[in-house]
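Single chain ahead, written as structure tokens, the form predicted alone.
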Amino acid sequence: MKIVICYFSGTGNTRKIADCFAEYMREHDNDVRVFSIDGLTLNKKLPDETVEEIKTCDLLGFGYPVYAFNAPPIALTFAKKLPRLAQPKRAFIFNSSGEPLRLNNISSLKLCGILRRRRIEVTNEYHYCMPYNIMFRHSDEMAHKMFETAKRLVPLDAREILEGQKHRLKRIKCGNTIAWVMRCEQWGGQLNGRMYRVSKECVHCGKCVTNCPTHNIRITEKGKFKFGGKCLMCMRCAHLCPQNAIRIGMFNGWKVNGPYTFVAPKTDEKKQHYNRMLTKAYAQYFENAEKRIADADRETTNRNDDEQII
């Protein structure tokens, strides 16, 4: 089966789920091309060798960050920029967030309704908890846990696409409503975007222009930092700045910078911040996700041991 997995990333959560797809389908037999849409929506048109992989897949599957329970604009204007297809094509949607809230459900819906008019109907859609890069940063001790229990979920969500079993999240009550009224953040973001800054501890070493995916930061011939109108609120800019160099504007006080290591740290950490905020619902997500492992698990032995049998 050939599979194209199109992916947005800010800052390099989504970019591993979807490596975890396309590790898991690989293993199965299939021709898995996995692309992210950096730049291929600031023309009018995509470019023809995306359109023409997109045509010619058996399968497609699109990933993506929360935002403010929405797909991220990029991804929207990627999909509305997909020609009508001849023939109804089969997708999955993933995406991540840093909490396990029911509302990240309602991410989706506009960009299913695009896909639809498209022909493209999404059979199955995953959402996976993955660290904060903004708000407050996650203590590595939790990345860590939030990553690897990804790793262990990707596989058995693969396996039910590939295996064409359908799967939907749940939506909870006025959900267009929601996503609708909280899809306000997209020209807020563009509006705070103007006011991102830079300070003296710059070294200019240009990573945040060549890093942003909708090229809203230029730097004058003066050697001045320019942010423009396009900005998506990705924090790839502040998050990945060696200096830590970077203000972003009204929401400077939730800025993390610094990737993750995604390693378990050697000695147990004080717990930070998960401890006060959404306590259950972690603690329900990583519970639901071993119950879900642990019966996929048995199912397998089961399995094996009646192919024994016969």
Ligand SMILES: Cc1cc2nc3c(=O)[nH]c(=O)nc-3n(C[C@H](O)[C@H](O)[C@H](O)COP(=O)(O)O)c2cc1C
Second form
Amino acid sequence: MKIVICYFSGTGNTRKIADCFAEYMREHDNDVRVFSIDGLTLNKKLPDETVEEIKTCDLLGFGYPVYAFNAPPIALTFAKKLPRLAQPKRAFIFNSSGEPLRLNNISSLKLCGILRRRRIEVTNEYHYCMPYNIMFRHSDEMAHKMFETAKRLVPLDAREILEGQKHRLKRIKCGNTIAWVMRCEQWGGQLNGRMYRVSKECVHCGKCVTNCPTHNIRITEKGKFKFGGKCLMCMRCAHLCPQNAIRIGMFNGWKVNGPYTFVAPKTDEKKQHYNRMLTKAYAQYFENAEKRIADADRETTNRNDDEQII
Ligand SMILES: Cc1cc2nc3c(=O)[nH]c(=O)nc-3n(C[C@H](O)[C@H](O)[C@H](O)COP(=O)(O)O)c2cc1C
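Next block, the form predicted together with the named molecule, ref. the form predicted alone:
And the full complex, kicking off with our chain again.
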């Protein structure tokens, strides 16, 4: 089967999930192409090769981080640029978010609508909890646990997709209205993006300029940084700045600088997930994940036993 996975990832969490899907699907004899949609939306049209890949594949995957209970605008723009297909196509969606709330499940509503109008039917949807890149920094222990859990869940989810079983996330009531209201974050993000500033710690390495997915940052001839009006609030510039020199406007108190290592801390370094917010929800997320993994293990053992009997 030819599978195309398109994803947007501001700070790398969603990319990690996309890679896990690709790895499992490749191991199971599929031809998998993975590409980031960074930059693809800058021109009016999508490149012909990308459209051709999508038209000729058997299964499509879309990945994105949740922003204010929605898909990021870049993911919606990308979907809008896709042509209406001659034949209906099956697709799956995966997203990563910092908290495990069910409210995040409304994030794909608009994207699914756009895809449906292009004859792309989303039959499977999955959500993974990954560390926050805004608001507060998860402890290394928590980040490690989140990624390890996702790595064990993705093969189960990918198998479900390949076997043609459907899986939709449960949404809360009035999801469309809540998602619509929360999309004001996209306008707020663009306005706030113009308020980004660079502090004197900056060493002019230019990483923020090259990293920005919408080419929204430029350096003037006088060496000053200019932030335009196309900011997605993806946090890549501030998160990956080696000098922690970018101030993110009104949300500077929520900045999370420095990539997560996802490595388990040594026992003596272990710290509690220091922000007590949603402790119960995180515990529930991990409990559900463990239950799902245990159920899948049991099912595999039963299948193997049945095959041996035959
Ligand atoms: C502007 C913005 C809004 C966010 N909104 C939410 C949210 O509504 N719910 C949530 O759980 N996480 C939210 N997050 C956290 C990210 O979804 C989460 O850290 C994600 O894993 C980042 O993925 P990435 O590294 O692929 O960009 C938000 C992050 C940003 C930058």
